[in-house]
Amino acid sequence: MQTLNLNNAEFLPHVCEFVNEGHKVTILARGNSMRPFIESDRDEVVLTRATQYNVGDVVLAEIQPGHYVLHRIDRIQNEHVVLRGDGNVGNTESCSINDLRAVVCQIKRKGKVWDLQTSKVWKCYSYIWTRTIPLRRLLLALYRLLWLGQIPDRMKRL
């Protein structure tokens, strides 16, 4: 089998085309901005077309031409959308509601499928996490240390 590597600017427009045609598309998550709920190179996200978007939805957005992010909707003000990755402490991105390309309807992790519309566990996690922004830095550090075993270099020297 031959492997073809494409960057997001080449690959994701095709994904968006399939979603616009009404297909569900599954892609491997890349990057750590949605940690701890979506892990890079482990979890797959299922994208679908949305008829409307709501605060808390995880969406694929084109925030600049050819630059895509998979983040949660933090706020919607008229046609203006503010996005924030779950793994981001202070950074947000902004775009128009017309720049939202797809919504995540499922997450596939370790053989289990989480349906974001019906999973009470996912909804509970999402509700709590979106309200812990002041504590996020500490919670993410604990997650990296306890679950991922990633010890910061400055602590290794002690």
Contents of the next structure:
Amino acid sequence: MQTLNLNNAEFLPHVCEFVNEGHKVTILARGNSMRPFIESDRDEVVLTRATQYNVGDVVLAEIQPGHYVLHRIDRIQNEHVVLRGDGNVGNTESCSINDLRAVVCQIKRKGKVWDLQTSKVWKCYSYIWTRTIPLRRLLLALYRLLWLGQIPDRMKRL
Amino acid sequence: MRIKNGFELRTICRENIVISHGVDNINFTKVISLNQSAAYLWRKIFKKEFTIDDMVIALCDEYEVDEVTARQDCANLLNQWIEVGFIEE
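Given the form predicted on its own above, what does the protein look like in the form predicted in complex with its partner chain?
In what comes next, the whole complex appears, and the chain from above leads the way.
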């Protein structure tokens, strides 16, 4: 068995095509921008077609041609959407609602499947986490240090 | 024997990837990719009843390989495909 590393700009349009055909598509999460709930190269997300998008949804968006992000909808103002990764503090992305390609309906995390429409834990986590933006930098630092055991370089030098 | 309904070979990012197309959920975290000659054989026998002899003939037609080697390679490939559930009798 070997791992295929597929280029996102080439791979994700195929994923979007399958989603548009009505399939649910499972992909491996990559990157740290949806921490602490979704961990890179460990957790899987199931994407599906959405009839409408709501604030709080985790979506796959093509924010520039060939540039995709899997982030949470922070705000929707008419056709304009602002996205923010759970693991991001100040960084947001803007796009049109037409640039949203799919919504995450399930997360497979540490072997457990979380249905985002029904999971009370997910809803509770989402409610709390989206209201902790001023504290996020500190919480994420504690998560990396205490949970993942990642010691920052500047602390190693002490 | 034949390739089961629901499996489809697609070229994604220059890789020949077999996806399970019939089911609701396409799982890209567990895909099987085929090399060029395996993908060629897949296309030759797709949606057809076939035997290992058909695979050997197709392989010898396309590649410069002797029949004994081709048969051995086809048998190995077929065993792998049976093992992962691509083939039905």
